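Presented as structure tokens, the chain that follows is alone, the form predicted alone.
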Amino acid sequence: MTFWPQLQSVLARWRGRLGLGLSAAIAGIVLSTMLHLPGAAQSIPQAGGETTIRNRSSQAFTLPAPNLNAFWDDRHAAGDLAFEAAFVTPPANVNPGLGPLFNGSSCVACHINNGRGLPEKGQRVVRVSQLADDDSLALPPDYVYTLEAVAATANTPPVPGLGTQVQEQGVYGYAPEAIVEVTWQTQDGQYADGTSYSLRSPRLLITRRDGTPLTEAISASNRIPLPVFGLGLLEAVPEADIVALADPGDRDGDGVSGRPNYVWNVEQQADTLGRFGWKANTPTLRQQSASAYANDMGVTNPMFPVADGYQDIGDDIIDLSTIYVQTLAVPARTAVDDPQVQRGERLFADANCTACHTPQLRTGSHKIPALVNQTIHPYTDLLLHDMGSDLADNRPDFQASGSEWRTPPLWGVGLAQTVLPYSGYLHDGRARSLEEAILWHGGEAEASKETFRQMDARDRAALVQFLKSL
């Protein structure tokens, strides 16, 4: 039992050592062609603080943090190899645990190079609660499906057969829970300057292995996977300083009244600050990998085991997993001289749109010395925000309701269609860009929507190169 975590360790060091000197290198030569001006290095805001890095490559989400000592460097590594770690049928020598029903056999299967995923089978995810009792729900006991743990506080009931989340793959033998059919429907609209536009929303269409579809009385909501770079940043920002963001009341009359989630704690099995996720409902990265490995590949562990107590994996994977996202380096702004990114920052500001993507945040303590006192650029407040019913999956979760949604970190979003060509924007990719993401936005952020449909081109442009350039 102890040969396995030794050879890990072994690895990690060589592969740390080889892996991290060819990372530098090309860091090098893409800093080199893409940062022409004399003393630019020196003009880019630090997004990451000490943890930034200037790279704005394929692998600009993949890299470590430069200000890793040598004991969290080795560490980084290691995680690394354990979020690359592809899982197999059990039994087996290597990686086994998954399924029998999943939808990933590994972390980077879902969130390739580290960013966003698509809203594809294999990637994305579709949670799932039940809104009513049914008698149409009930299912034959000898119906094999995974029932994912839930909260003791979720207001998210599962539904017979699915859980809370339709796990689409299942291994030989084993047929997955359902199958998800998305098609997209269109609606066209126009600037004030007349220029028009089309947007897309998806449908789902869930049936279940015996072919009959689901009813009404299930909310579905599709979510594509989040890029998980910087994590270890937004982790070690105060529970205190969120807090006093919050506006509930809209005390200063803006429109904008966003307010914490707290969410169900396994750990400490009590309610706590919720930071990660789309609607914020989870509140620990340790969390949030656990429940990644069981509900997305079917791997048990000391956090979600099975009934009888089996676990397919044990702490130090989990540790592993975790360290990895908490080390990652967050790539710097580009093109911060331009003129036309420093008009569209400008205007994002008079947009009111910092009220919910708060470009500055500060970290306090954590257990990894790179993250503590750190000024960061992250772009978000970590708080619920009702985005209107464009936007809404009707689906609760903990604190937050159907229309609400935790404000994404804008860091890195202009390197999306670099990281992964063609992948989305908004919690199920329905934005194929900037410009849609902005014009699908409504309740809290209706006018600052509205502020940039009124936009002429020109300064449209100025406001989406300025996203580009984050």
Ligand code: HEC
Contents of the next structure:
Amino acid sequence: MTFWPQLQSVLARWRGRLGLGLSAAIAGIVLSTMLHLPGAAQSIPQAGGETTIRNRSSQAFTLPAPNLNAFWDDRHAAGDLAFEAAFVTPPANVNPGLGPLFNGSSCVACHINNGRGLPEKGQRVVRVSQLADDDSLALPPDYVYTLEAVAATANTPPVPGLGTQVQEQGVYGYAPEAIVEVTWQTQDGQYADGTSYSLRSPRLLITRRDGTPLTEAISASNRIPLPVFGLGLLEAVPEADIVALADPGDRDGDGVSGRPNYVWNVEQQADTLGRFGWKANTPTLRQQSASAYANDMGVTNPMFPVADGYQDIGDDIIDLSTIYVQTLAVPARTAVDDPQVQRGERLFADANCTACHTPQLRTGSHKIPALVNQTIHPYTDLLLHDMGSDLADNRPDFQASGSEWRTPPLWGVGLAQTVLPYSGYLHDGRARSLEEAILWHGGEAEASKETFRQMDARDRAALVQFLKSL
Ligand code: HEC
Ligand code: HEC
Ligand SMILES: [Ca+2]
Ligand SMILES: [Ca+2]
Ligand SMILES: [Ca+2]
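Take the protein just shown as the form predicted alone and give its structure as the form predicted together with the named molecule.
What follows is the whole complex; the chain from before opens it.
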């Protein structure tokens, strides 16, 4: 049986390569009938449109979209190498330029198997800023935050000596900017039926090089790496369609508003719609990739050179890792015919989870043909929502307030712990299970959370089974 997914993907590849859409699809049906195999591809909702692939293994996020043409397939393969390339201390023959300060040495070191990472040094990113109303800002001359300047806005003033991102590692001879320690606090709660649960949330202790701890006057935000598949599709959703989902004044009175973030676009030198990152603080995948090289890896590049203009890599490398994250396949759902999963899907809608986790979007134009005009099921509106004080990091990010977060896509969320065992959910990885992720929802999602808390064990299990089918 294990050859079936591969066969499906080979078929899907033929379809894309040779443009034999109909005949290959018919061949697929005929073949599955002949072999008496369950679940012909046609009955699976295509999570990522024609970029969908049937694979639910730990490698599910690592495959190229099956509908890429030969040109983009080759670019994807080259991008794969760029995403995996580990940078080293210069001088060196291969990939010099790491650091001197950095968080991780390759894209994949943090985005393990292209999925989320853990809230640990080497994977997480801790963002910091002074409180906006602190006007005692005097920047010292040895200030090293130049690369992070784009993230420094009026409401996120950089912290002297740290900038807006704490580089927790340094190459030989360079001390890290600071040492970050996380301790977990637990709090107990109860479902309406009396079943108890326990939640944990992180406390950060950040100590500077000179041994002094960061004061209360600095806000710090702990972020785990996000999965990187399906993102070209999200980039291709027309801006007007996203903005149309916003309801800032909550005119329909369901308690859910949602608003777009507008963030600094380095290439356009203007504020444009933010789509990527936990607070939608990045406008394009190219900028996300270039800023990861510069800020997360210390690899300077044309979009983020150092003051004297020195660049570790050129535009070609930024392009490759950008194309890679634009062209990864989206895994198909599983167990869609399971009655429990179907009931969970109805409960998901009844609890108004769909107000933010929008089940269906449609892409428009994009320079990569495989991403154009696709009907997709990402379960996100890409908008910011106030999630209440328990999830707040009290650190604004462009238009996002200290308690607003972008709705993360839920496609593939059921595979998170297959792709990376023990990985957590929510921006700081605090939730150890999908139940815990829901129980942390507050603010605009308070009513949805409360609906879940009131459910009996059978309904809760059905809702979680639905999430696991994504
Ligand atoms: C030190 C770990 C680390 C490294 C290295 C790293 N990332 Fe990330 N990445 C993160 C974290 C953490 C986030 C979430 C950041 C946030 O929201 O503030 C993220 C977010 C992203 C996103 C946004 C995903 C989404 O759904 O919005 C993309 C795309 C991405 N990274 C691509 C890359 C690429 C390409 C590279 C290599 C050039 C890279 N990353 C290197 C940690 C890392
Ligand atoms: C008001 C908008 C909103 C509603 C309603 C909502 N969510 Fe969310 N959801 C979010 C946001 C925003 C986050 C990210 C919060 C964070 O990381 O701190 C999130 C995170 C999640 C996550 C974790 C995703 C990840 O990648 O770690 C899951 C699972 C989830 N929601 C499921 C649900 C379910 C189930 C419901 C209904 C009971 C629901 N959500 C209702 C906005 C919403
Ligand atoms: Ca460097
Ligand atoms: Ca820094
Ligand atoms: Ca509303």
